[in-house]
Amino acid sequence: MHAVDMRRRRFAAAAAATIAAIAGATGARRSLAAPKDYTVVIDGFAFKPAELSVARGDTVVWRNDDPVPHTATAKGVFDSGSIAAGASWKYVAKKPGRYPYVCTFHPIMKGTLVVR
């Protein structure tokens, strides 16, 4: 192998290590997985599934299959407002945590969104 090729390889390896160190120090490393979409169906005065776990950046759609309006409300985190019968509302999960939510019109309806 030529000396020039060896120097290029060493330089490339050193550059890659430096970039990885900077990315790790700044928190720039992120999952390369593409965001996913999930659906919570509102049916029979219930959120289905009652608990959903998603990753930060994923989108959750609440689809109202009941004949009356509902909400998906996690106080201080998200609030769909009124979701009419046959309509839907979406939310992009931003901050990790466990977020219990209710329908403000029908407080017996409860669900939990877990963001990892």
The other form holds:
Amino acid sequence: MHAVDMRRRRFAAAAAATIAAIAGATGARRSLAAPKDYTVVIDGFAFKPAELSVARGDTVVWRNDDPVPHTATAKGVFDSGSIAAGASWKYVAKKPGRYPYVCTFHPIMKGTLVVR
Amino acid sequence: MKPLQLAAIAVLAATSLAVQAQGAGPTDPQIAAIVVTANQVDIDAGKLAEARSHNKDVREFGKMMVTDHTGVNKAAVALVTKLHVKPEDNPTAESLKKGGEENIAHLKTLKGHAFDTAYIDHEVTYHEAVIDAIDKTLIPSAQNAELKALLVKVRPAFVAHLDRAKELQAKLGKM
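Right, the form predicted alone is done; let's see the coordinates for the form predicted in complex with the partner chain.
Shown next: the complete complex, the earlier chain at its head.
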């Protein structure tokens, strides 16, 4: 085989390996998909939707439509602190997992965030 | 059950019975007065608990009552203002107010654990009675759709409070 062919083969192999490495590093999400925004509405002392599934890098906004303050708290993972009536809190999903969360003021309020 | 608690339940139960007897419920202006009064009664008791209790859980519960019932009242007043519904005083609202004043007067004679248990016991009974009145009288009687929707929306606040009050009642019972 000619030397040029050998170089092209090596180059192609290296390029393929690099692309595979990048694809592997971004995990399950399609490496070229743009991050999405999601909203969880807090209404009537409930998180709506109660369960939300997002991809790493997606943004979740909790919007408090109730007349009282609430929180969105998953101990050790995320904690909005007090979200005032009418206010919002933004969180960028990082680590994959299934995260049950509560309002610490009214723990009867439960939700789950799934990060793929 | 203590006399004051019986009185509180009686007031709200009587409202429901009166409604059924007459076949007509409170009007929207009367509902507005009942809601505002019911919230204010709990705000006043909550402020007393914050100031008087030596128990952190009870003080925090009192603080939550002040925060939440102030918020609900703010929403209720904003809505009835927008709807040009003027709260109209009525026997039910007056009884709630009187019952609230009697509760405060009684609580002021107590301290320590006796205060905490009396406060929380009353909160349990009170929230149960208010939820019952919301379900049996206020929501069914409300004429304006937005007023009805607000009552439906704030009902879970009372449920959440009742849940925590019962939890504290059990905890205090073990002390």
